[in-house]
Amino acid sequence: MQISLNPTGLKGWNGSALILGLLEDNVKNQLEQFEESSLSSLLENLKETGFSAKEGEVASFNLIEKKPQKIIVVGLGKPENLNLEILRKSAANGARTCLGTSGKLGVFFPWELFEPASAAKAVAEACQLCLFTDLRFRNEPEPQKKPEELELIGLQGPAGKCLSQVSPICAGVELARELVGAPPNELTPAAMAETAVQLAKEYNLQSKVLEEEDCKSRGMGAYLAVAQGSDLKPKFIHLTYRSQGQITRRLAMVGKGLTFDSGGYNLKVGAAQIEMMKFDMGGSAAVLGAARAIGELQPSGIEVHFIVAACENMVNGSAVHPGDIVKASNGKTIEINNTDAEGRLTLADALIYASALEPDAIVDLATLTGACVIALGDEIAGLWSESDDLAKSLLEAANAAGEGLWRMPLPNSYKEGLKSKLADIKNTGPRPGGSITAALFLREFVGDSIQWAHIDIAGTVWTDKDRDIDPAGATGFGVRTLVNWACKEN
C-alpha cells in the first residue's frame, strides 16, 4: 500500500473511500466543519440517524457517481479517553469496511490531539494490516478489491518521518502471518530454512543453516531429542543483520520453531486442538518477520542475530520417551517428564548458541505454555525478565506497537518444581505456575552476564475472528515489538 500525507484537508478530496473519525463530545459541532463541502448533505443524514460517535461505532454510506464513493464514519469515544490504541482500532474498523473498494483511501482524524508522527504510524499500520488476506491455498481465489493507496488527510511535515517504516514493518508482520498460517506439509523445517536464506539474499543479511550433523557436533542433545521422532531433518537457522559503521548494541532474537507439534508420546488429545499445532512456530515467524523488516529498514548502530531451532515433534519408533534424559550443549542434563514440553528443549540449545555470541541482550519468543493463555487470555503475551531495564524497553516497544505485553513474576522459589532425582533438571514442573517454571527452565541456559527476556505468545499468535488490526487467523504478533525494540535510538 502506498502511503502519503495530504496537508490540504478535505476540500476537493476525490479518492475512492474516506474514513472520518468523530469524538463523542458534541458531534453536531464537529459535523459543521463539513457544511461547505460535498459531504454536507450526507452528514446531515448521519445526524438524523442518531450517530453518537461512541467508541467502536461505525456508519458507512455508499454514494452513486460521486467521489468519494464510500464514506465511513467511526466513533472515537470521549476526548478524555482517546489514546493511540483507540485511534488504531478505529482506523482498522474503518478500513475493514472498505474491503470491496479499490483506489485511494483517505483518513481524517483529529490529529491535533496526538503527537503527529506516532498517530500517523499507528493509523497507517492499522489500515494496511487489517486488510491482509492469505489466499495462497485457494484453488480459485475470488478477486478481492481493497485500497492500493492511503492518504492521511490534514497531516504534514514532521508526521511523515515515520511513514517510511510502515511498509517494511507491515511486510514483516505479513510474512509472519503467512508462515504461521501455512500448513505443516508446506512449512517444513527445510522450507523455513529456505525462507530464511532467501530473506538473507534479498535484504543483505548473513545466513547460516546448521544441519543435523552440525548440531550433533555441537552437542545439541536437547534440540535433537525433540527432532528424532520426525522423518524430516531439523534445521538450525542463524541470520545476522549488521549495520555499517560503529556497532553500539548487539542483540539476539530467538524464536521457537516447531513446524508441527503432535505432543510426542504425551500426545495432544481432547481440547488440545492438535490440528492447530502448525502455529507452534509462531515465535520463529515473529523473529523471521523482524529480520525481514530490519533488513529493509537498515537501522544504524546495531547488530542483530535471528536464531531458530526448527524441527517437528512427532511419534515413531525413534521418538524420545517420557523419562529419557538428554544433555544440552552446555552439558546440563534434562529429564524429560513430558514430551509435549518440547519447545523449551529446542530453545535450551538455541539460547546456549545465542549466549555464545555474547550479545548485550537476548529475547526469546515462543508459543510455550497453555498456562500463559489461562493467565492472560488471547490478547496479552507474558513477559519474564530479571532485568528491569530490558523489561521496560520491551514494554515500551510493545506499547508503541499496540501489542499487549504484561510483565510476569520470576520467583526463584518456583525452581523447586524443576528438581529431578536423576538429572540436573526436569523439563516441566507442577501444573500451578506452569508458565513461570517454563521461564525458569529457559533461564538455566542463558549466559550469566547477558540480559535476557522470555515472551510467551501462546495466546496471541492466532485469533479465530477479526480483531482490531488482525483478520481471523495468524496475527504476526511480536514482529512490531521486536522491530521497535531493536530500532530504538541508541
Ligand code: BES
Contents of the next structure:
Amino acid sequence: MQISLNPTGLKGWNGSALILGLLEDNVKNQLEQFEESSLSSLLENLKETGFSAKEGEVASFNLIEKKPQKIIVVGLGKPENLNLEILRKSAANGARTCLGTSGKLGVFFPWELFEPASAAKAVAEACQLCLFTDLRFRNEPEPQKKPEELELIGLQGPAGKCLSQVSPICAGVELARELVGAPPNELTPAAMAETAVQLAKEYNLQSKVLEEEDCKSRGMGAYLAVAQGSDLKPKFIHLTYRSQGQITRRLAMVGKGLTFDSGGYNLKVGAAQIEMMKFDMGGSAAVLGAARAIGELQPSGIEVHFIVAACENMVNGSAVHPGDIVKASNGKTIEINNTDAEGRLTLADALIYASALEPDAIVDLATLTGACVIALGDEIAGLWSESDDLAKSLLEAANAAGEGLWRMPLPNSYKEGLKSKLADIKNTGPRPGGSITAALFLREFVGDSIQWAHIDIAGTVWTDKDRDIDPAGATGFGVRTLVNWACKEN
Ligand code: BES
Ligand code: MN
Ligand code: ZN
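We have the form predicted on its own; now please give the form predicted in complex with the ligand.
Let's see the whole complex now, leading with the same chain.
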C-alpha cells in the first residue's frame, strides 16, 4: 500500500473510501466542519441515526455514483480518553470494512490531539496490517480487492517523518504472519532455513545454517533430543545485521522455532489443540520478521543477531523418551520428565550459542507455555527479566508498538520445582506457576554477565477472530516490539 499525506483537507477529496473519526463530544459541532463539503447531506443522516461516536462505534454509507463511494464513520470515544491505541483500533475497524474496495483510502482524524508523526505511523500501520489476507493455499483465490493507496488527510510535512518505516515494518509483520500461518507440511525446518537465507541475500545480512552434524559437534544435546523423533532434519539458523560505521550496541534475538509440536510421547491430547501447534514457531517468525524489517530499515550503530534452533517435536522409534537425560552445549544435564516441554530444550542450546557471541542483551520470544495463556490471555504477552533497564526498554518498545506486554516475576525459590534426583535440572516443574519455572529454566542457559529477557507469546501469536489490527489467524506479534527496541536511540 502506498502511503501519503494530504495537507489540503477534505474539500474535493475524491478517493474511493473515506474513514472519518469523530469524538464522542458534541458530534453535531464536529459535523459542522464538513458542511462545505459534499459529505454534508450524508452526515445529516448520521445525526438522525443516533450515532454518538462512542469508542468502537462504526457507521458506514455506500454511495453509488459519487466519490468517495464509501464513507465509514468511526467513534473515537471521549477526547480525554483518546490515545494512540484507540486511534489504531478505530482506523483498523474502519479500514477492515474496505476489503473488497480498490483505489484510494482516506483517513481523517482529529490529528491535532496527537504528536502528528507517531499518530500518522500508528494509523498507517493499522490500516495496512488489518487488510492483510493470506490466499497462498487456495487454488482459485477469489479476487480480493483492497485499497492500494492510503492518504492521511489533514496532515503535512513533519507528520510524515516516520512514514518511510511503515512499509518495512509491516512487511516484517506480514512475513511473520505468513510463516506462522503456513501449515507444518510446508513450513518445515528446512523451509524456514531457506526463507532465512533468502532474506539474508535480499537485505544484505550475514547468514549461517548449522546442520545436524554441526550441532552434534557443538554438543547441542538438548536441542537435538527434541529433533530426533522427526524425519525432518533440524536447522539451526543464525542471521546477522551489522550497520555501517561504528557499532555501539550488540543485540541477540532468539526465537522458538518448533515447526510442529505434537508433544512427543507426552502427546497432546484432549483440549490441547494439537492441530494448532504449527504456530509453535511464532517466536522464530517474529525474529525473522524483525530481521526483514531491520535489514531494510538499516538502523545505525547496532549489530543484531537473529537465532533460531528450528525443528519438529514428533514421535517415532528414535524419539526421546520421557525420562531421558540429555546434555546441553554448556555441559548441563537435563532430565526430560515431559517431552512436551520441548521449546525450552531447543532454547537452552540457542541461548548458550547466543551468549557465546557476548552481546549486550539477549531477548528470546517463544510460544512457551499454556500457563502464560491462562495468566494473561491472548492480548498480552509475558515478560521475564532480571534487568530493570532491559525490561523497561522492552515495555516501552511494546507500548509504542501497541503490543500488549506485562512483566512477570522470576522468584528464585521456584527453582526448587526444577530439581532432578539424577540430573542437574529437569525440564518441567509443577503446574502452578508453569510459565515462571519455564523462564527460570531458560535462565540457566544464559551467560552470567549478559542482560537477558524472555517473552512468552503463547497467547498472542494467534487470534481466532478479527481483532483490532489483526485479522483472524497469525498476528505477527513481537515484530514491532523487537524493531522498536533495536532501533531506539542510544
Ligand atoms: N507449545 C507449547 C505451549 C503452548 C500451549 C502454546 C498452548 C500455545 C498454546 C509448549 O511446548 C508446551 O507444550 N508447553 C507445555 C509445558 C508443560 C508440559 C510443562 C504446556 O504449557 O502445557
Ligand atoms: Mn510442547
Ligand atoms: Zn511447544
